[in-house]
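Just one chain follows, in the form predicted alone, and it is written as structure tokens.
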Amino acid sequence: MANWSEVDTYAKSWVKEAGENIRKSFSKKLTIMTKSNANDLVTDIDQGTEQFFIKKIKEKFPEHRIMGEEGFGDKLSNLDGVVWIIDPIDGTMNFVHQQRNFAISIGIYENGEGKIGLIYDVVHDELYHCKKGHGVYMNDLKLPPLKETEVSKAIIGLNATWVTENKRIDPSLLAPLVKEARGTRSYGSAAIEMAYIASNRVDAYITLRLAPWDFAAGVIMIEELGGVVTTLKGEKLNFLENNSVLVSKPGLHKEIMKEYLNNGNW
């Protein structure tokens, strides 16, 4: 069984010198490549931090198995054992074009459990973490459990991609719920979306289509607040696939799901 202490300690003091590490290569110049299209940027930073994670858990924790977002880490069909999620940057866009609003991200989990998550905002020096049953906490500040709201008094995270004309829904769709709404916004990474529910800065996040270590911090740290994490269907999340995420505070997620997504094909 592992020891949660010990992992939790090894993995703030690995994310913190993760981090301390991409602000220092903020005056070196990038090497910029492209994934599955133009826009889906990857750096030699991203794939660094993502090596240099693996190198740490392999030496201390040999027996844990470890999905990256870069492919780096273990070819996983299950989520057997321990299992770290692992983000290295979750918004390189923004970090290429901003130095801000990006986010290491890992997620712990243990048979399919969330045990461990991880959010650091990097340039804000700030760490969301969470020990399962231990509470949320943004670096040393424990934060309170989400309350509920409605839609009328909310803040929702929104990409304005998905109410104009895309590939994957009618834009009509989510339009009601813009309108509703008492703002949207949009920060380009997940993670931070995430966090930001997490701190009540934010209190919906909806997107169409997210990898697992994406989200694989966010949910523990949601789930522990009281939050809702499920997919667009109302479905549980699959952490071996991509999916549509909707994170929400209590309430409103269930608004949500029964006034603006009973009619979409999610």
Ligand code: IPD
Contents of the next structure:
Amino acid sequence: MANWSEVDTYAKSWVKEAGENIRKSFSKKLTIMTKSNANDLVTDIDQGTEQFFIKKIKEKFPEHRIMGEEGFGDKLSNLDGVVWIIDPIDGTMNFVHQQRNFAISIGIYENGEGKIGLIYDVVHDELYHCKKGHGVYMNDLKLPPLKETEVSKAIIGLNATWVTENKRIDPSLLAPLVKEARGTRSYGSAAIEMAYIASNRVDAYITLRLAPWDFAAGVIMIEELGGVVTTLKGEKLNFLENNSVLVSKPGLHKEIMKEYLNNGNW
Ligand code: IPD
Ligand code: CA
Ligand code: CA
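Please give the other form, namely the form predicted together with the ligand, since only the form predicted alone has been shown so far.
First the chain shown before, then all remaining chains and molecules of the complex.
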């Protein structure tokens, strides 16, 4: 049985240390590479940050397993035991182009159950953290449970990709939502979008393709605050593959599913 207070203390201190190293990297020259396509960027800092976490975790908690975006962790086919799901820099394009609007995102699971979620907005020094059952905090501020809202009063996190021609969803499905909502935003970091729902800056977030490391930390926080996370078909997320994702305050989730996504039949 893991000592979650101990894991939490170490995880937070490593996240802060990694964040400090990332801030220091701003004055150095980045090595930028591409992965699946010309816009899928990765840098030496993404890779070095993931390796930093892996070294720390393996030293202190050798029995824990790690799923990391950059591939330095373990190859997992299940979520048995304690698993750290790590995105060393979520929002790499922003990191490279803007030096802001990116985050370190870590979700720690035990047998598939969320235990600790950490999202660190490095530039704003905002650490969102949650130990299951003990609430969600932004730095020292305890975040209140999410309140119900409706589309006409909501700010929806949504990338313009999904309302123009794309290969995952008919753009005419979500276009009416953009029209009816109070406003839309796109921050370019799934972890930050989810942290912003947790902190009441955004009301819902919709995207068609996220990997487990993009949402592992956020899901723990949103559910702890009474929010809802499903695929756009209304199903539970699968933590071993890519998913479409609808993250939302409680009543709003129902409204979006029913009025815009035909309860998942699209
Ligand atoms: C990306 C960001 C982005 C989302 C992409 C992710 P990365 O993560 O979260 O907001 O739209 O789907 O891949 O590659 O910067 O870690
Ligand atoms: Ca990511
Ligand atoms: Ca990343």
